[in-house]
Every structure is written in structure tokens, then in C-alpha cells.
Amino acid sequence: MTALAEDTRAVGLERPPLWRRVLGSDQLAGWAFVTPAVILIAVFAVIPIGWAALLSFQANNLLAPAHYIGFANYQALAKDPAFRSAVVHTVIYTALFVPISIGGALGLAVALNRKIRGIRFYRLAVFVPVVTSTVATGIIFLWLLDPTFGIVNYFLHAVGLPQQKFLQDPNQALYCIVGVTVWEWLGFDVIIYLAALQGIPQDLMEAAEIDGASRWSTFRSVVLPLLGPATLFLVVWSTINALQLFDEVYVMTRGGPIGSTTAIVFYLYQQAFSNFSAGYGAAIAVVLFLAILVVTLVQLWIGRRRVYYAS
């Protein structure tokens, strides 16, 4: 063996020090391109988590020093009717967004996926709510939906049909709300499932044609099954935004009226913000990344069992 030794040594194969080893590895390069990203998540995500769960724990309003009240914050949440109905006003702007903002998307997508005359211009135009600034999205709906100048309102009187108060009114402010968010989150949906649908092998397409499948049976059983992936990601990624509504609510209602759009992440402002109960906001927030946690695991867990993921 010593002898064996000496001869690699001798033709220059001897094994390279330990530093020059580590410096060169592809795990030290892979770490230097994501240790950034790291850092950023770390200080603006997971210590604010646990600043957060601490806060909670607390009677605090950001002013006088903070003091140790144990569970009280999260056994007052579990008494709170206001927070109960923060709670149902966003379970159901969820249930109407996701699916109706992801169906739309689809069927976009679709229209959207064929080479016709200006087909960047109509793309584009799909996609320019996505860039558009939420404050100027929210001024703008609040002008088009004014109960008394709204435009909408005069075009439903130009058909005949009754007006209607929009905002201003406890049963359809929410939907409008639903409505404003749609329209201004479509275009990311679409983008996603363009992407997806110009991924999909033609051969498939045209074998399913030969075989003499029709448009919606190749649609069903070869379209949508590959776009499980991205169907995942959009139901996932719109259901964690969805339960975040905030900038929308803030800018059009504020929580109004009468409380009916009130969200969890707006009622969460209203206590720590506007209450300086800073405490009982961080238990609201904790509850609420607990929540989204769970509700993510599951979808992600479904997603599995029935997503199909081409190799």
C-alpha cells in the first residue's frame, strides 16, 4: 500500500487538499447563490414569526413596557364574535375567489393559447391588472362602482335594470370585493396556465386526434390531467393570498359596512393598529399562520395523490 501510494504521489494524482476540496464543490457554490435569500427570509420572515408567537403571550400596545399575560390573548380570540365573523367573511371570499379566479384563468388560458392576429396585444392586456398598483385599482372600482357617478350603475340604467349600492351595501360589498380581485389577479392565473398548456407534447394532441377523440374528451382526459401541476400551484398560491386579503378591504371599505368585509388580516390591523392591542394581534396573526400552514399541508397532501407529474 506504500508502495502504491508513493506511485500515485509520483504521477501527480495524490489527493488534493482538504480546503481546495471544499472550496471547489458544487455544494459551497450552490449555498453561496441562495445564502442571500436565506438572509432575507430569515430577518424579514422567520424572526418575525417568532417575534410574532412571543408577542402573543404579551399585553402590549407598543407603548408602555410589555408584560406576560400567558394564554389570555388566545382565550379572549376564542370568545370574540368579531373575530368569529372576520373569520366567516374570509372563509367565504376564499370559497368564491379560488375557484372562480383559477376557472377563469383556464378558460383564458385557453382562448389565449392559439396564434390568431395581435395574440401578444390580448396577452398583455390580460396581464396588466397583475403590474397595476392595488391603491390605484381600488380608487378606480370605487369610482366605476359609486352608487350615485358610477358608471356601472348608469349602464344599468341605460338597460333598465335597477341600481344598485354596491359598497355601500352590507349584502353585496364583499362580492364586490370578490369581483375586484378576480379581475385584478386573473391575468397571474393565466400566465401560469399559458405556460402550462404550450409545455404539453403535441404528439399527445395529435394521437388523441387520430384516435378520433373530440375537442372536450382530449381536453379532459389529456389537457387537464397535465395541467394538474399547475392547477396545484395556482389553488395553493390563491388560497394562501386569499386568506392574507387586506390591501383591497383597506383601501375600498375599510372593514365596512356595518363590518361586513372585515377580514382576518384587517381585523388583525384594527387591534394592533388602531386598538394598540399589539398582543392580541400577534395572537390573531400566530392563529391565522397556523391556519394557512394547515390548509396548505392538505392541499399539498391531496395534490400528491391525484396530480400527475410527467417525468
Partner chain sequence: MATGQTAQAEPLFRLTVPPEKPRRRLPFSPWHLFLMPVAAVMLVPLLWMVIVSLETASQAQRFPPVLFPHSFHVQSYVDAWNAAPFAHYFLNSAIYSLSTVAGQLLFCSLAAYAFARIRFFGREVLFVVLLATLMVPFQVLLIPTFLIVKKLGMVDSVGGLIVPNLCSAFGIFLLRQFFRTLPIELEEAARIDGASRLAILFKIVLPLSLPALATLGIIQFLWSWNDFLWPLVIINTDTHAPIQLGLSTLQGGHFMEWNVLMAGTVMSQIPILLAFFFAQRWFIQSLAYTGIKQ
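Okay, that's the form predicted alone, but what's the structure of the form predicted in complex with its partner chain?
Below you will find a single chain and nothing else.
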């Protein structure tokens, strides 16, 4: 080591001055580059995570100083019939929304993945609802599904079917919200599936054809397995989204009629920002987070065993 140091000195390679070494060092550059992001993420992601957990053990009305009440929020939550029904609604919603939107998108993507006349128009039609806002979608469907003046009832009437109350009927409202959100998100799922379909190597399809595979068995044994990663992503992503249903409920039903569409995040919002029980709301948030975490991990675990990754 000393020999080497002497050598460099002998050759005349001097170490750059200290200020240059400090300013030019990777340590300083690295930290300088990440500092703004670290501060923002710390303040608006890391601290809130801890705070949410802390809040859930407090009685906090967003105004007066909070005080600790231990597990009282969680105990109340376990006994709260309104929370239980919010969970039931959310589970029903998710169990319908995820398979319908993903299954529908799969069929639609296969249909859209071909060169026929007007295909650009069809694709555009399917994609436009994705950029339409949730609030606008809610307002549009509120009017489409209006029991008295709605165009959907008009179509039902035209084909001789009885008129429905849709969003004003406690037995139908949740299913209407499933339909509206499927309309809204179908295009996103189709985009993901189309990208995956276009990534399937053409020689695989040709090989299946040469081997005499029918169209259906090619789809089942070649295409579907290759869509596995896209499907897994969509299942995880749609489930997380579905468990957080809020906008459409707020705009179209405000949780009604008679609480039949109150979902977990809507209940959380009501508790924290209408009833000013932020501690109770935070307990709901923590439960929701744990539920999302468990569901996601289970899905990924099943996915890891079932999904085939080509690369």
C-alpha cells in the first residue's frame, strides 16, 4: 500500500483538493439527489403509516388533543354492525368486479387483437371510459339509470321488460355500481391484455397450428398460459382497487339507499370527516390495509405456483 502511494506521488498524480473530492464524491451526489424525494416520501408516506397505526389507538376528533384509549377502537369495530355490512358490501363488490372485468377484458382483447376494418374505432370506444373521470362517470350513469327518465329504463320498456329502480333500489344499487365500474375500468384491463397478446411470439402460434391444434386448444394451451403474468397483475391490481371503492359510491348513492352501498372506504370517510372520529377511521384504515396485504400476498403466492413466466 505504501509503495503504491509513493509510486503515485513519484509519477506526479496528486490527489485533487479536498473540496473537489467532497463535492464530486458519490456519497454527496447520491444523497443530494435523493434528499428531496426522501423528505417528501418520509413526510407523506412513512410518517403517515406510523401515524395511522398510532391514531387507531386514540380518540381523536381532528380538533381537540387526542388521548390513548388502547384497543377500544378495534373492539368497537368488531361489534359495529355498520362496519360489518360495509365489509360485506365491499367483499360482494370485489368478488363480482374482479372476475367480470378481467374475464370481459380477456374476451374483448382477443377480439380486438386482429386486423379487421374499423379496429381502431373499436379500440378507441373501449379505451375512452378509462380517461373519463370517476365523478363524470357517476353523474352520467346516475342519469342513465334514473328510474323515471333514464334511457336504460326506456330501452327495457322498448323491449317489453319491467322498469327498474336501479340505484334507488337497495337490492340493485350495489350491482349497478359493479356494472358502472366495469364499464369504467374494462378499457384499462384490455390495454394490458392487448399488450400481452402482442408480445406472444408468432412462431409459437404457428407451431401450434402446424401440430394441428384447433383454435380453441391453441388459445387454452398456448395463449392463456402466456397471459398468466398479465392476469396475475390485473387480479392483484383490480382487487386492491375494488377494496378501495369510494368515488362512485359517493357520487351516485352516498352509501344508500338504506346503507346498501356503503363500502369500507366510504364508511372510513364518513367516520373520520363527517362524524369527526379520526381514531375510529384510522382503525378502519388499519384493518383495510391488513386485509389488502393478506389478500395480495395470497394472490401472489398462488400466482407464483401457477403462473408461467416465459423469460
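The model shown is predicted, which means the values in this text are computed figures rather than measured ones. Residue numbers count along the first chain shown, from 1. If you superpose the two forms and keep the largest set of C-alpha atoms that fall within 1.5 Å, you have the rigid core.
- The rigid-core alignment places the CA of F33 2 Å or more apart between the two forms.
- Taking 2 Å as the criterion, L62 does not count as shifted between the two forms: its C-alpha moves by less than this amount when the rigid core is aligned.
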